[in-house]
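Only one chain is included here, represented as structure tokens and corresponding to the form predicted alone.
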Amino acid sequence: MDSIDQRIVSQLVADARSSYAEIGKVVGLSAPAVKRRVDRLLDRGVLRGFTAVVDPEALGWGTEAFVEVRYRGNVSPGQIRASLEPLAEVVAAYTVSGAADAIVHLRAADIHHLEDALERLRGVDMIDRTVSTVVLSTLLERSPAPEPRNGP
């Protein structure tokens, strides 16, 4: 990935809605070039699609929480993955190091309602234990910059 399809990706952070002739002002080329370039990264990975970004709790869903969930004995990520994705509220979920074998992030419209998804997590079979750890407020949500940042 060079210099001109970072700067690609960066508008398209900014503005996936942008057209080709806009992104081409910015970067120094044609639309139908920056088509090809934006087709290229598609087809290698580094762009996953174009999405709208949605404020959940306008949707009904404000309350949230990150639960540390322990599997009973040897669980493949597969059968992990397998075990969440009936449950509506879990909108993404992370194998980790450590204690947990996951990072499970629940969404729900209220308490009662985080409660409830809780009851139904905690009752997949092969859950041992859980530890829930709910949201107050989001200090810092971005999406990762085309470029690694270095330092401070």
The other form holds:
There are 2 protein chains.
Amino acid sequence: MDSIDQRIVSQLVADARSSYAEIGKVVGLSAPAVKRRVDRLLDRGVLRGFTAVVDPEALGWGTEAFVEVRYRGNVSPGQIRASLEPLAEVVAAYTVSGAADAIVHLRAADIHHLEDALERLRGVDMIDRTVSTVVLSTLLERSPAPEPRNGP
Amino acid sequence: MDSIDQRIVSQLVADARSSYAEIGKVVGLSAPAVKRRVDRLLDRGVLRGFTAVVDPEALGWGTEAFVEVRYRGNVSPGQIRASLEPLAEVVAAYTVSGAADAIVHLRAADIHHLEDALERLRGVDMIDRTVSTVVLSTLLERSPAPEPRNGP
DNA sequence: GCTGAAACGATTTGGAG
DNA sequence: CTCCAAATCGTTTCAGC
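Given the form predicted alone above, what does the protein look like in the form predicted together with the DNA?
Let us now look at the entire complex, which starts with that chain.
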């Protein structure tokens, strides 16, 4: 993971469909050299894959919310994950420190659909209490830059 | 945006580097037909682009947190956005309903770096109070499926 | 280990029917 | 939309640093 790898990753984050030759022109390598590095980055798990960035509005997922979820008793992260995975509206979920056990990021078509998803979320077996916060607007969303610092 | 477009989007979300011929095989179209549809989806903004999915751990961004931010007085979303954009650790930010004005998603190298970022966040001019929640583990992260429902 | 050059099949891309 | 053709690209193989 040298500085060339970082520039390759940056380039792919900016446009995952750019060609190896194009990337090579930017980082100063030939296309095969770039491909070898990308393959290695995929192998090491630094690059997990390539995806399309979709406008949620355009797909009819215009409403989102963050929900703090408190579970009953002692529940493992695996159990929490398993309980949330079946809900299609869950786009992200994290275990967290503090009063709540998990933060769940929900996306729905509209407020009505969001209410429906929240009802189903609250219907999950082990869930004790939920506190939901509706998103009014997305201010920014971006990927972290490669190698921000070298540790503590 | 018919059912073929939806399947094309799904395919590109799953792998943004798959070829048009490959997508065409799945959706039952020729490669040029797929390319025209992808170009149109990009034009309409349904597809915003293509990006690499990076492992934050591998890049040295292993620690994240959600921060509820309360601003002083009446602040516009644009001002909030402008105040957060300079902070490299901010990966996402939303205006929200409820007690807080915004939710900020932070990524840092470690707890120390997170503390540093939080300090700089609290140093932002118009910010009144912050409540931070540290992420212990990421349970799941996924893209919303195309066309979940047809609206209200 | 790393690289670049060459070669060949596959893909992209624009135009015609 | 499909078909076709020219340009470009992906991928492997090779030899050299």
